[in-house]
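Presented as structure tokens, the chain that follows is alone, the form predicted on its own.
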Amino acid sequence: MLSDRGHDNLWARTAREADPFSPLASDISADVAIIGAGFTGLSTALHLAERGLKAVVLEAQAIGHGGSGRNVGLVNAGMWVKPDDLIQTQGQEWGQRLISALGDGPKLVFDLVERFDIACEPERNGTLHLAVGDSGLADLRDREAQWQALGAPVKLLDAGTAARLTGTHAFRGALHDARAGTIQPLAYARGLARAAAAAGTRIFTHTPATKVARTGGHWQVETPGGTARAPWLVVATNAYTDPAQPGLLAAPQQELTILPFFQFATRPLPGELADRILPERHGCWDTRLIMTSFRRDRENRLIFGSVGSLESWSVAAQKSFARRSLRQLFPVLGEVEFEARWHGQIGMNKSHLPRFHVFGEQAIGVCGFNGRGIAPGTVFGKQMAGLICGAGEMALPATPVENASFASLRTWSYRLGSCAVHLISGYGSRS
């Protein structure tokens, strides 16, 4: 796990507080035990509230504390793999259902910050993703291709277009996806549990789950404070599901390699620097094999993330490839500074695409999100909900889970792969 010693996470900062949620204290009951209160579980708790069933979300830190408290924000539509590959490896059935769900994820994102009044900073104008190259070009008129074929609203922009948009010339050009934005994810995250809760959701932080057995019909999820006791069971950890833990608490982790990503944020650029640098506030990513990111904030802060992790031994090289990155992208900066600093982990798997597991009579999980969970996690969550419900299906087939491969030597390679890269180089030298 990432230590978050010397971290300043803007997100946490900027998101309206959380509801004063606590510990387990007794024994309860409830229709679904979930554990995890990032997008995932969360969804699924208010999904099935909103069906009439009980749940109870058992959170091991505080709301949105893993992946989803720490993300860039991007909401997208679809995964990083493209159609034709998605559709390659999940069949023509599976995979049209799949591109179908996600596509149509950003807009479920979208309705339910309306409907719930949701305070994230939601900017529903498409992402762009910038081509670095001749190479991330020709990505970039692949995926245009393929996904238009199937009808989506993704064009490619020049790279005059691509200028204005982001404020540098570093890019050849740029796919622009109209379906999806962005938003603040703790916030999102917090919002859905206020949601959750108030629909009848009950909802416990700083409860780890230590044991999970089947008995009589229904789980028993074991804590510090009290037993969670419920017929159905949704594990939703994904790349902060703890190794440590016994059994099926720990499946999750089985078959992930965790890529660490950092992020940086400036303080708030003047009026006159914001209108030059993503005037439009979209949110961006790269080409490259070691992606970058960068995006503003409703105080017109420029967010700037890669990449690697900011433990003691890394922050260093990495504070510095951001300045450098950031001059060379937008010389109009000067010299930068920056107010927070923030990493998490990513949950990446063999095929880069979510997997639905089964993980016993009635006990059921989405991992492996690969960098895409807000959208992803959003939809999933409501799919099991109406599966539970008996009211629907999921976009993915159950498979088992898999053993990934020298995991923990591929997690150590990224993190320390990426700052020997960022070490020595700098935005444009990577180009």
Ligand SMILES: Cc1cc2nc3c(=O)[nH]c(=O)nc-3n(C[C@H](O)[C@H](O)[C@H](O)COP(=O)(O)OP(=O)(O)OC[C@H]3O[C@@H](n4cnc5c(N)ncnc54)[C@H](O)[C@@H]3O)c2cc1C
The other form holds:
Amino acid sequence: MLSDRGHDNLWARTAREADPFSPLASDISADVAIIGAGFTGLSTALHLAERGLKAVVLEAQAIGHGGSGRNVGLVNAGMWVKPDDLIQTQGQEWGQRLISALGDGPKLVFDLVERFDIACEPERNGTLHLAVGDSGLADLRDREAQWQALGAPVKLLDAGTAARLTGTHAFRGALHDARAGTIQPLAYARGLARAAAAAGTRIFTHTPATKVARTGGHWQVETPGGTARAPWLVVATNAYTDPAQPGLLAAPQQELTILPFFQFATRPLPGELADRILPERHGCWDTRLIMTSFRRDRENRLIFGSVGSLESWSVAAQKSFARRSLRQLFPVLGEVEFEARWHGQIGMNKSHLPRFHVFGEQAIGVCGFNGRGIAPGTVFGKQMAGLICGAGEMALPATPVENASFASLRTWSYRLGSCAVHLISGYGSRS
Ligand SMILES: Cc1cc2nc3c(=O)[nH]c(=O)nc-3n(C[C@H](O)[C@H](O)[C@H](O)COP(=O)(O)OP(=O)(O)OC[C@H]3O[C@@H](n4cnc5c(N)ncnc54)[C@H](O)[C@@H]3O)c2cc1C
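Now that we've seen the form predicted on its own, could you pull up the form predicted together with the ligand?
Up next: the whole complex, starting with the chain shown before.
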């Protein structure tokens, strides 16, 4: 687990939704016990409550402590894997199901935000996938053709339009996806928790599940303050699964390789700069292998992210890379000062697609969002609730938990490799 020492997560500072929950301090029964209060666990709880089932959510730390409270906030439609590749690898039926469930994912997120009045800075104006060099442009052309063949509102913008919408001439074009947008992710997670609690879910924070066992047709989930008992169990711990936990509590970790990703936020930009940099507030990421992202928050801070961790030995290199990159992308910025920095763990797997697991009798979970978990976590949470109620199907087949080969070696190579690349490069010097 990456340490958060010296970090200041912007989302925690600016979230307008509260986290009023406290630890479990007695034994409790429910219809479903959910471990983990990120998008996946909270969406499951909310949709169960809407169908009349009571869930108890057990969270080891705070709401959104995992990826859900640390991410970029890009509410994407679909995964990294292109639609045609999805059909090829998953087959026609599962591929189509997944494409359509995830294509509608942003709609589900923005509908929930509106329905529950979640104060999470929603911007529903599409995202921009930015083309770096000829190969980046070719990749985006291919994505445009595949999505358009499916009728999706995805359009490749020329370099001039990309420059106007981003405020930089660094890109050969941009793929605009009108289904997508941005949110303040921690506020969204807290808003889901508020809505789920109002609908009857009991939520306990600072309540780590330390042991699970099935006895007498029920799951018993032990925590330091009491035991939760329920016929169904949902494990929603994804990349924040603690590998030291016993049994199925550690299972999701087995097949994940952890990719670290950091972000820096500037001070709020003055009005004249905000008019020039991302004037329409699009969320952006690029086509590079070591991907970078940038977006603005509601107060016009520019938030820049890339692959890597912010640890005592890497923070200076990553900070200097972020500064250099922002100066190269947006020379009008001048000297860049950061007021927040944080990192998080992305759970990657071999297929680059989320995987649905049946861990035991009436024990399920989805993990491996591969850096695309806002809409997919919300979608699969809703689908798991439907499955538990016997009123719906998953868009993913149930698969056995795989073993990620050389996972910790690869995680270390991401940590060290990104730092080495960022140490010697800026935004303009590689493609
Ligand atoms: C830096 C970063 C940037 C990203 N950017 C984007 C983006 O722009 N767009 C996008 O769609 N996705 C993005 N992602 C991915 C997305 O954030 C995740 O896929 C998503 O948050 C996963 O949600 P989750 O609910 O499954 O898991 P998490 O949000 O990780 O929640 C798991 C929770 O389980 C808890 N937990 C673990 N073990 C236990 C236990 N034993 N008992 C109780 N609780 C436990 C953890 O404390 C944690 O709160 C990004 C991720 C990161 C880290």
